[in-house]
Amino acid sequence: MYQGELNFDGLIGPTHNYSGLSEGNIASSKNSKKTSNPKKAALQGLKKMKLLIEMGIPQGIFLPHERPSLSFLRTQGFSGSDADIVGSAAKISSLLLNQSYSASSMWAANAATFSPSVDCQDAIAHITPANLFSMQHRRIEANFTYQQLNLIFKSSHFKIHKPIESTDLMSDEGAANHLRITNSHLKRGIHVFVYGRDTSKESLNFVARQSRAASEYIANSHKLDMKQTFFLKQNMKAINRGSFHNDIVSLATENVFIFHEEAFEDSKHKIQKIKNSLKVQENNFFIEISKNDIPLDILVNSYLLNSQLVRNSSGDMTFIMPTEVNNYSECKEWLKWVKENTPIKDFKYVDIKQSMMNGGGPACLRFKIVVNKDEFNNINPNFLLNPDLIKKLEALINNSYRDNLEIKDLSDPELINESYTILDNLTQIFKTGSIYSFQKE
């Protein structure tokens, strides 16, 4: 019997590559067209999941989406056999081909937004899959995410909403733009939704992905107490410097809320309103990182705040960070202060370079939920990691994933067969039946 925080990570799929599809994502652009290593990527992600289990926190897993998405290419006018479709796309539009092969569902922080039952007026946990409208290669994820969530979470204890209808004004990017602050996971908390734009038009160098309208829709449909729900606008400077999601410049776990000085517009006033809403104020840690201590560019490049902050068995907090943080003296100096002045006493570093090269740190890879004992028992156990499942996944990855994948390889018909064979094997391991379209043809 378990209650508390639970993370679901996306298993990195066999078509993990660097196509540079993500506008506003500096790492994605910087590493565009480089050779990826899908095998190493998947093993790195799995190793991070194992770390959470070792800390006593149950770990769930999402299956990769079907890639290449031939159904997407068919909607773009391509037809014929699988090989014909990929071959035609390679000749006519490499962009569409690359979008169909994207393994971006690995970043589970964008899968959905979650509200625990203790905060919802109907006492039911709510989950809304993100429509990911702002990026075409991610927009095609929403329907399968919805299907998979329904496989994992029983409807008797979880309300799975359909993704918000995709429009420019209702762009939703999931939990990467949502924070929850509470004295304890299982006690009522306050919700902070962070958005990039109020309207469909904003003057930015990069796309402001999350809309206020989508955030408000989710808060209302999840039946949250609006007196305990806040909406903060991203600082335009942060977006233009590469904070394409809010979870690059702020994070929150239980009574700890960390944010950069330039993370939000009208920051001091809005943060004070949130502080005032807390019934018990003295036990909360609102930690603002000064731009003089860590400049915004260094924060974005290091992915310091795109880390997992978890409560460990000793009652203190553990900060799980990418190894890249060690490259920045400013981050290391700030961490010394954190250890001396906050409940965060333990630091762990994870090597997830394959994900980081595409702009995803530890927090990007996971979808965090909070459950009571009854809800935990109504999660499909086939999607919860255990030693036997880990061994099966490691064997499949080591035996079937490629060591190297270049962008030109996406036009190789053999990659279609390799990917689909791996996905078919995964459905057998997870006992899901035929959930991919190629299995139903």
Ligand code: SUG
Contents of the next structure:
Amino acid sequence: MYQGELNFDGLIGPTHNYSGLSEGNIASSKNSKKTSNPKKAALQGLKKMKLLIEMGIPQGIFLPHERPSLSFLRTQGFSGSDADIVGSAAKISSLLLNQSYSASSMWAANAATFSPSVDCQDAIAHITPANLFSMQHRRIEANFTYQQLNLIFKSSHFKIHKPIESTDLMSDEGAANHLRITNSHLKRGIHVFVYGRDTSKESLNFVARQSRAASEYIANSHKLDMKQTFFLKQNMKAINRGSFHNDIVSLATENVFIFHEEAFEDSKHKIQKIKNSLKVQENNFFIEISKNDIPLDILVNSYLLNSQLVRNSSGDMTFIMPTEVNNYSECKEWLKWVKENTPIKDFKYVDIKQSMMNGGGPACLRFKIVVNKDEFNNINPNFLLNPDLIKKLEALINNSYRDNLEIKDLSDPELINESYTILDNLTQIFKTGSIYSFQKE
Ligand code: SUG
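The block above covers the form predicted alone; next, return the form predicted in complex with ligand SUG.
Below is the whole assembly, all chains and molecules, this chain first.
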């Protein structure tokens, strides 16, 4: 019987590719049109999940979404057989075709926002799927995410909300812009929602994806205590330098909150307000990274803070970072200081380069929740990794995923069936019945 932190990672789907769809995401633009390796990507993701299990932290998994999304292409005016739809999209709009093929549901931190029952006034855990309004290729994730959350979390113990109705002013990117600080996972905590904009007009080079109104809507519908809930604005400089989500410049686990000096607007004042609201002051570690120690650009390029910080079995904390962090002496210097001065004593590095090349680090790949024993028992066990499931997934990935996918391959009609066959196999492994639309037709 388990209680505490539990992560759901998105299983990387067979159409993982680099088509440069995310403006403002530096890695996605830089690697646009490069050849991807879906097999390597999925195995790298799975290896990270196995690491968490080895550390005694149970690991959940989300299935990939149906890609290509022919229903999306149909809404864009394409019709006929599956091959006709892809064929005419390839001729008329490669952008729409690429959007329909994106494997972006792997970044589960953008799947939804979670509030643990201990913090909600109705004592039930709340989950709201993100509408991902800002990016067309991600907006099409919301409905399937909602369906999948309902398959995994029993309604007696978890309230799954519908995604917020998509409008420009209600744009929501999920847990990537939400932090929770608490003395221990199952004690009451405070919530920090980080938004990019509060009007539709901001003078930015890139879109500010999270709107304040959406964050407020979630805090209210999750029945959080507003005295323990804060709304912080992202610093425009951070967005302009490539921090398209806040989880690239700050993170929090239990009593440790790490943030860059330039992560938030009006930072000193806002952080002081959060500190003042904490009931037990002395046990908290508010760690500010100064721009002199690590400039914003290095923080964004290294993805140092897009890491998983977890309580380990010895009671200290383990920091699970992307291997890219090793390329930056500034990060290594700062990590030395961290080890000497904070509860973070153990460092682990994961190779998830295939995801990193699209701007997704360790923290992007997981949806973090906190459950008590009763709630843990009300999660569908078919979605929790175990040695047998790992073996089956590794076999499927090794036997059926491509190790080379170029953008031009997305117009190959063979890829439609190939992808759907893999998804069909996954539904058999996970015993879900028919959940994809191609299985229902
Ligand atoms: O939304 N990349 C994702 C990366 C998401 C990272 N998530 C967090 N920071 N939590 C995004 O920008 C790239 C897709 C492409 O270019 O094909 C992409 O969608």
